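The form predicted alone is given below as one chain in C-alpha cells.
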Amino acid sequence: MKIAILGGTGSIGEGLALRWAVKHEVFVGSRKLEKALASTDKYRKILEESGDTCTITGCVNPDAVDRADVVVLSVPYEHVSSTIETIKPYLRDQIIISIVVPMKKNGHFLYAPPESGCAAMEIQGLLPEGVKLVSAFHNVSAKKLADINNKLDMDVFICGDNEEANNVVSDLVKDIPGLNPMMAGPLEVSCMVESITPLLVNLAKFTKKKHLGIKSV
C-alpha cells in the first residue's frame, strides 16, 4: 500500500514511517522538500542499520498525497486547515487518518476542541466528498513508536463512519507488531479518544512516567 505521512518529519510521523516502510511504500511529506529529504535519509539509515529493506521517499505534501492510497494527517492542529487547502486538489478517493489533537498548555495540557466538537469532525467538513476519514493513533507513545527496537504493547482506538476504511486502518495497525486495533465507535466519538492525549501527557508529567500509552485490560 502507498502511504503518505503529512507531518512525517515529526515525532509520531517518524515512528509510523519507520514501522510501515518495511511493508509498504511510504512517502514522508512536509511543507519543505529539504526537511522531508533529510528526514527520509535519517529513517532509511536507521532501517538499513537494523538490516531491514524499505521503500521510503521524501516529498512535499501535495506530491505525497497525489501518490498515496492512505494519507496520515499528523500535523499540529493549527496547521490543519492550511494543509488541507494545499492538498485538496490532489484528493480523490484516498483514506485520511487523522492523528490531530487540539490542545492548549497552561502549566498543564488541556483538550481544546473546536466548535464542531473534535478535530476529526472539523477535518471531515474540510475534505471533499469521496474522501473517507478515520481517526486513530492519538494515544500511542511517539517515542516508543520511533524506537524500532522497542517491543510495543498498546491499543489503538479507531473511530470512523466507513466500515471499509475502518478495516484498512485496522490492518495498518496490525502491521505494526505490538499494536492492537480497537473500534471505539463512529467519527463523532473521536472527541473522547482525542482528549485522552493531553491526559496521558499530564500523567507523564505529574507521575514522572514517560511515554505512556493505553492498554485495555
Contents of the next structure:
Number of protein chains: 2
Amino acid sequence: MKIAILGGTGSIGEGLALRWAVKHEVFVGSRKLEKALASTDKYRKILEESGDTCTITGCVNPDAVDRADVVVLSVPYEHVSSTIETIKPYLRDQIIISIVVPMKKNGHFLYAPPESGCAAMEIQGLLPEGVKLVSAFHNVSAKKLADINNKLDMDVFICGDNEEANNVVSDLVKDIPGLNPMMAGPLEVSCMVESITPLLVNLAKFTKKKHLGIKSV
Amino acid sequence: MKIAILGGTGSIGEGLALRWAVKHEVFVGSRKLEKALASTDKYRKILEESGDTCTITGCVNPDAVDRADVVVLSVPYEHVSSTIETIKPYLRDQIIISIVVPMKKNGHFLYAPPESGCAAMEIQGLLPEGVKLVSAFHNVSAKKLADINNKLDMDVFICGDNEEANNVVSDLVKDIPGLNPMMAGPLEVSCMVESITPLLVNLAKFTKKKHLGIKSV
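Could the form predicted together with another copy of the chain be shown next, to go alongside the form predicted alone?
The next block holds the full complex; its first chain is the one shown before.
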C-alpha cells in the first residue's frame, strides 16, 4: 500500500514511517522538501542498520498525497486547515487518517475541541467528498513507536464512519507488531479518543513515567 | 476511614463498597433506605461467604454523608444537582470523590460535558467551601471491580486541586489490590478522564470485549 505521512518528519509520524516502510511504500511529506529528504535519509539509515529493507521517499506534502492510497495527517492542529488547502487538488478517493489533537497548554495540557466537537469532525468538513476519514493512533506513545527495537503492546482506538476505510486502517495497525486495533465507534466519538493524547502527556508529567500509551484490560 | 458511597447500590458503587468494606467503615447511601439496606445485606453476604469480615451500613444519602470522612458521588449525572441539595446540610470538610459522567446515547455513547467543561468543575461550583473535590475511578470496569474474585490490574486516573485530598484518594485506590493510582492533573482536566467511561462502553460494544478498564503502558 502507498502511504503518505504528512508531518512525517516528527513525533508520531516518525514511528509510523519506520514501522510501515518495511512492508509498505511510504512517502514522508513535509512543507519543505529538504526537511522531508533529511528525515527520509535518517529513517532509511535506521532501518538498514537493523537489517531491514524499506521503501521510503521524501517529498513535499502535495506530491506525497498525489502518490498515496492512504494519507496520515499528523500535523499540529494549527496547521490542519492550511495543509488541507495545499493538498486538496491531489485528494481523490484516498483514506485520510487523522492523528490531529487540538489542545492548549496551561502548565498541564487540556483538550480543546473546536465547535464541531472534535478535530476529526472539523477535518471532515474541510475534505472533498469521496475522501474517507478515519481517526486513530492518538493513544500510542510516539517515542515507543519510533524506537523500532521497542516491543509494543498497546491498543489503537479507531473511529470512522466508513467501514471499508476503518478496516484498511485496522489492517495497517495490525501490520505493526504489538499494536492491537479496537473500533471505538463513528467519527463523532473521536473527541473521546483525541483527548487521550493530552491525558497521556499529563500522566507522564505527574507520575514521572515517560512515553505512555494505553491498553484496555 | 469512614466512606459514604452515594449511588452505592449499583454499578461502580457496588464494587467500591465490596472492596473497601473489608478495611474501612462503609456507608452505602441511597435515596431510599430499603434499597440501601437490601444492597448492604447483599454485599455483607458476598463478603462473609468469601470469609471476609466487613463493616458496612445502609442508610439514606444525608445520613451516609453525615457519618463520613470521604463521600463517593457515583450517581447518574442527571441526579447530581438534586443529590447535592439533599446532602448539603451535612457537608463540612469531607473529601468528595466524583465518578460522575455526563453522556448521551445515540446508538453509541458520547461524552456530553456541561458548559463548565466537565462534571467535576460543575460539581465544584455546587459544593460549599471547605469540601475538597477529587475526580477518579472513571476508567475502571464496574463489573470487574464488583467481582471480588477478579484479580484487578488497572490504573485509576485522579484529578484534583487539593494535594492532601488527592493523596487520600490515591491511598484509597492502593487499598484495592491491583488498582494503581495515577495523578492526571488538576480538576479541570477531568474532562479527559470522564470521557473514558463512554469510550470504554463503546469499545466493549464494537469489539465484543466486555467490562473493559484502562491501563497505561
